[in-house]
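Shown next as structure tokens: one chain only, the form predicted on its own.
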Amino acid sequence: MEDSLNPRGLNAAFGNDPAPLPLFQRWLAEAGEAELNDPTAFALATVDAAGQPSVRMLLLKGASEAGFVFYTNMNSRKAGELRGNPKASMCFHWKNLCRQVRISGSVTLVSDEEADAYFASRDHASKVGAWASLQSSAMASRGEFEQRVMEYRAKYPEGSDVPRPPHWSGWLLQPGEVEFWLNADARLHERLLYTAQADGSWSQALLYP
């Protein structure tokens, strides 16, 4: 029931933040405790030149007032679509918490310095894999890829410095909308939408399920 302190009947799980980032960070932290695997996993949707959407799972590597960061091979399908249409949507779903977050906005490349710093933090095998994979390209057989991995393992043996490939970097999604969703009985779900305003503030609206 609504009261004078909460006239819209806002669910306590939503809090009362004027911007979406603090709420997202709380939910992500709670997902880290509740989810068995990859609480940072999200679905990324992009659109090609013909208007055909595609979606795949990625891992979030940063969230700040600037936006949400993920990394990829720049020759991949997703990177090509983002260059052609620099808009995308993310969807986080935390099943154990019965929560979902959808984020939509425009993307830009991260700086070389940011990409270098994150690449340096990866384990050696992942660095080698970034060099060996011709992501999204067709291959004759799995053996072809395994041969490339062996070649780059020889070039960059364990313990050696592995530089960031020129075809590997990250994207920053700057949100225009962030929607928080809570499961409820009888499919009477609860939804809170934040929308970015021209002055840098955020409006809020409760949505029907």
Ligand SMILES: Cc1cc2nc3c(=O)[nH]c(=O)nc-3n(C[C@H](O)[C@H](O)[C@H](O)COP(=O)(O)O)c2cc1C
Contents of the next structure:
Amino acid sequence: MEDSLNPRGLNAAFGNDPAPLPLFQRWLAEAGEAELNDPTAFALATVDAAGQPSVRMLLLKGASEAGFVFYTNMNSRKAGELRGNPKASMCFHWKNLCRQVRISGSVTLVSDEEADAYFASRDHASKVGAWASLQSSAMASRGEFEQRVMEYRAKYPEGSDVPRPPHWSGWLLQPGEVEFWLNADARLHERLLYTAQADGSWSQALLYP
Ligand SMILES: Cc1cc2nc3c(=O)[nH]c(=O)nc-3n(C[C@H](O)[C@H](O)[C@H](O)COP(=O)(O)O)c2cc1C
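Having seen the form predicted on its own, the form predicted together with this ligand:
Following is the full complex, with the preceding chain placed first.
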């Protein structure tokens, strides 16, 4: 019989929000309690000019009505692919909660002010590392990289101000779709898909597992 308080028949963990952000924030907070480490970790898929997808793990650094923010090296493979094709997908998997969230949409660069503010919040060693790493470029030896780290440690000693490197910034993914997935017995999982509408509202659909 249909439950009048829960007409969709979904697990209470999905709540009843008209937009996906509150549910995402709830699940992320619950992951922060339940997961061993890195609850903000997600896989980011991008696509190159030949249509070849590539995927890698990143850490989420912001979630708001504007979208989902991550930071990286602007000379990296992912950044090149995003410049060529600003469409991307994110996938969060919270193992202890047996939950997945998939988000897809378009990316834009965050403002310099926003990137500066986030970079300033990083610890000194991470700031120096951002200068030293030519992320995703080939290097001759590990020693070559260690040499660069030493040079930048000398340039920016502990306690000194480290400016944000010009090749380091963030992207904002504005979601067009957000899908929440919850494990259920016998693989009868539950899926709720939010799709952005032209007027700014969201439609909702339940999907077969
Ligand atoms: C848990 C985890 C979190 C990571 N977070 C970031 C991140 O926030 N930014 C980043 O540039 N790379 C991060 N990395 C490294 C990336 O997975 C990847 O190796 C790097 O960004 C180069 O990717 P690309 O060559 O596809 O551009 C992380 C790796 C792991 C395993």
